[in-house]
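Quick heads-up: it's one chain on its own, the form predicted on its own, in structure tokens.
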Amino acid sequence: MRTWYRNLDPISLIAWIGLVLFGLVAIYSATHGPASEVASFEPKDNFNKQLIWLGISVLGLLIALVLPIRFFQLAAFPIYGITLLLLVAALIFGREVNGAKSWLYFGSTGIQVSELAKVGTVMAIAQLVGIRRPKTMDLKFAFMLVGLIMLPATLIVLQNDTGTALVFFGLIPIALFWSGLEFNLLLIMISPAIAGYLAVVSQTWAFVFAVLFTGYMWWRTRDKRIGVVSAVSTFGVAAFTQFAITKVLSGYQLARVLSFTNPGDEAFRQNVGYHQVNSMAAIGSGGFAGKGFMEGTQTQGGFVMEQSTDFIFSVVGEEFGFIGTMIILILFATLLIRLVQLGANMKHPFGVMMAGGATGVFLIHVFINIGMATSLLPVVGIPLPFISYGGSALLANSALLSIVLALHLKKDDFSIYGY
């Protein structure tokens, strides 16, 4: 009885209420009151709907930590193949939801089934890790590792749902680091995107980052070669960024592209801009402490569009203010850090990886979401953890922080298994 009360790890639990408890009350508020007048008949039943979803994530949290580590670990390879079919049986009989073949009706109930592969896919990377054999990263193994991850998010990009697709192909770089690839190529591996993402904001920032960074590393590592690669993952990125911007995307996908840099713009505002404009408009308003529960005119005026699901953020913010957002924040840290140092605490390649899987999936969902809803990035489509709506999404993200806390709290059953 000792053992469990020690194991089990009340602040990753608490966080975890917390930010449930902080997005049923922003859902409330996006569906009901004068927010229900403009809204359809679905978006206001999300709130019960979401309190089942729960209901069905704290079982599925007591069921995870009743049952041995030996499960997780056989079970992690099978899983992830159940998820793979479903995705392959979304593509084929799955219902198109916002522009995304990603839902599988089973009578009235629906499942986002790529948000299930993201439990799958982390349990299969930290099983992979868990039996290596040698304990050292070699290219074949990593090119396994980034194989378990790009044949999901592939039959994702397939379905037309780039936002989650996102989430896969940003564990690649966070799943090697933590499988114990060397620093410098996970700094290579990283860079290519932070030059895009600054050749669309700015060319000229995008060409300082290229030369500070082909300059570091050439520093860091006296290596010609590692110059040159440097140098060609900043610098050519960039180059095509600008190329795509000029002469390959159409109109339409430039705009999406370059909205987030204005979307308050003429050219931007009306289309693909509004959401943006008016996400920052609601959390603009809130202040220090907010308008009040249910009294933020945007989010009550039904403005923002998606407000239960991908913009919740922006109910926080206005009816919550600078006090709620930072509430959220510090939640999402807090949990963030005690996976990292649960992780640790676990030692077995296995554990480590999970909290490392799962700590990453939460990173980049809650930068993208939160990136969308400021206009620090363009709109992708991406839920906010635990507090969005979302049965699938809540169910999957609980699903992970269940397998880690049931791994920690058996962490000393590990060695029983050879490591």
Second form
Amino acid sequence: MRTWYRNLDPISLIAWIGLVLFGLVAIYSATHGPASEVASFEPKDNFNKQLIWLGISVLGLLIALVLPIRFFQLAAFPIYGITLLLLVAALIFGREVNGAKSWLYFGSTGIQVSELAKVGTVMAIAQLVGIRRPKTMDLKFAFMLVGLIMLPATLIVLQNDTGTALVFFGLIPIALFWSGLEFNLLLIMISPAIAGYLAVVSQTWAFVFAVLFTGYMWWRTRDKRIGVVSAVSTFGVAAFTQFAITKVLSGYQLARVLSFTNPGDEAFRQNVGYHQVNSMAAIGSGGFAGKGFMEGTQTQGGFVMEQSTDFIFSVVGEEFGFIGTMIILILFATLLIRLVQLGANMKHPFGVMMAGGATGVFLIHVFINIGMATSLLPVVGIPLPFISYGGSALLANSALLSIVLALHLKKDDFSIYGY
Amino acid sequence: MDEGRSRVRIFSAIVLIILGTLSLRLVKMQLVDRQSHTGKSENNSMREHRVQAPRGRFFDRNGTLLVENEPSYTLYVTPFYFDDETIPLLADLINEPDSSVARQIELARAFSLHRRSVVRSGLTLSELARVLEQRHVLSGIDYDITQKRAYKTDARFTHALGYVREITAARLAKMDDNSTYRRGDPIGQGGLELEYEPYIRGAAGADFKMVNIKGQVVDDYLGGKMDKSATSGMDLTLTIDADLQAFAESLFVGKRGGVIALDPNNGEVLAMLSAPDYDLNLFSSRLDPKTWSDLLNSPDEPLFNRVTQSVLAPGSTFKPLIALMSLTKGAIDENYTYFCNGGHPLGHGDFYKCLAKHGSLNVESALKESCNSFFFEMMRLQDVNSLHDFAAPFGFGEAPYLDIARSEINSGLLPDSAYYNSRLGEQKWTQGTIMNLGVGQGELLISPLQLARYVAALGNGGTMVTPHLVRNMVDQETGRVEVPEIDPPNKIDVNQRYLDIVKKGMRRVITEESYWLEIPGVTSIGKTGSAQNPRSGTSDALFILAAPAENPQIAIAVIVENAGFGSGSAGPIGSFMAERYLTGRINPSRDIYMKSMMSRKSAVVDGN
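Let's compare: the form predicted on its own is above, so bring in the form predicted together with its partner chain.
Let's see the whole complex now, leading with the same chain.
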């Protein structure tokens, strides 16, 4: 029974469909109820636009499924190049939306090119791994890989879209992880992020983490260099973060970084902290079963800003309660774990990295977006994959998923390389 | 083990750790801390709007609707959402000066940033419509439909009904914690609106509304599940006859004074009027401060209820009581005569003068002639404490019951020897001091309401009735009828033979004193009087009447200020009212005089 669709994975498809449908329901509620009265634009369009983008994404999936497997590898660098060009074009010709110059307009249709750059970048690093096949400590490879990611990330920082750039930075350790590098290296690469985060939340905890981490790395490797690097990447980063908070950052920037630690504080109340207070009130008041579809008082009163895009999770939390938020998290867990399994099944570094990169992108988005909505993290304007309103993001995320599914569908074609 | 597999495991673990952390966060937010988040969310989006209960309606004794409620629109501001830049626009829409709107906003801000305050009440529908057209610009502005009093008849009933105002902050502050009054609630002020407040007020309900971030109501909160509807207040059936009241009011146009008509059988008030009065509609919508200060400061005292609050010397209307006492106490008998030589011999100059030289008079003719000399003599023969003890059961010297606020009822003064001792000193007063009481002058102070009870008792054979304005109260929802509890009639022990003599005298007042007092086809008894008053000008004209004499159905006391003799204006007013009530019309032969009464103005009334 070797039917053609034998390797088309139903589990990840179902999780994807579930997330997209849930997203449409939330977008509908945020734009068709009384909430639409407070929006400054015609929000009912959003739902219909998202449907059109969903149609395009499905079409993309179908096309990906019929394309030959070699296409993705061959097209990886050209697509990466095109997305870089688009990023540059956006810097020059782009339109500024919410302070970020990352939108290119074709007629009335806007494309957020930084979203498309994610696809190009993941394909490029997958192709790099596919042709290079790095060993455990290939530093040259590591630099090339970091370079591939930093190039678009830098352009996006220049566009003033820090949130999306963060996703690229977060992709670095994940890409290195899937390249087969040593774990110690990975731990050291992740540690500054943790130390920095803890330094913002609590200096004590940052110090405790730095001591434990440095001690552990020293105990594990008995290597002086590793110990020094560990200390620098934890103590150093924590100290630098403290320095930045107290001496460098000021006003709005500082408020933005700090407000999540105490969003209700009067000092933050009038800016970003207010979003988080209202987002938490929305999610928390949803309780176990939620207030019901189109019944969320926070949502329908328009109290949460950007509730159809970056803060869509507050709509889910308020109207569908704990049940709703858990369904979302379970769907994401299923999708992410399933995708890396599919990647591993392909037994080819291109496929492994495509799946690892795609899940990495999704995971960073999910963590930052929900972390922000629940005040675990500062306000960072990035969407929740498949759920938030936003055509470019839906298309880009679906493209990543489609490529992984397409590769897995034809994974037997990889076998001649005997990996 | 396969290197790739182990990385899948590690990565899966990282995914689960991260998503698990988020799950724990959600457990805390949505399950553990739910209450506090719910509180925050309600603060944001839930607004309780008080739903005012419709106040009870008023009907007259024949079921004519007098007072009901009609919608009125009140504009509110929630300062947090309000933009001061829109003040000129808002002021323009509601026809107010910018400064006054700005002041309201300032007051609202001082009260609360997040709770709404009244910007302007008593909006017309068209004003409201104009505001609503601009609602998208006027953030923080919303409205409610409230009820205002609507008066359905031509008659005004001003002092009987009283009016309704929004409760003041000072009043509210004085109420105890269990009070169900809230800011913005209406409360009765004066008259029946005040006295029956607990019955006609009803119970306010509450609507829970969902507001958006601009403070505008977008929907019912939780589909209205928590809403509580208001309960209407009880309807009052009044004892007043709307037709008689309207007639009385037309007779009092341009005059100062008052009239009260009672049913002598049960004390039901058939009409009650104090003139000048004022239009209650002034109070049912926004009352501008100037109108209010005009009402307060007018020399005509329109806010003053002359029927219950003004007390004055009863003058000759007191003479029937003196006559009845003199006969009862045996000071004189029915054959007694006294010779009037134009004054009492104890007097000289202007003291103890009579209006004429009446010659020889028995008690009946003395009443008819209203001979002062005769009644000075009566008090020369008797002492003040006898008068006090005899007059007190007729309700003098104590505040009569009427179902309006006690503060609006004056008890008057019925002196006794103790009073004179304390006022003038022991041994400092003589029989001569009290002889003035015989003609209803001196220290006596009596209100028209007391006079009406008194003449009712003379008419009905000595039964003191309890005047009241409300016959019953009807619960609008259950139909349950409640009758207010009042004191039962009190029978005074009077000698009917002597009373008949007095009534014969009073009958002759009607038939002989003035042509306009006699009601065609109805026998009535009455007494005119004039009372000196502390104001300048002519004395006040008084008249009391009960009819029909054999079985009285109406007892009336009339006062017309500064109108001189009772027979000139007060008398005809009482006579016309009794005729109208008993026969339903005015005999055509009296029509011309009635019309001239309506257009006659008493001296000092200014303005209307």
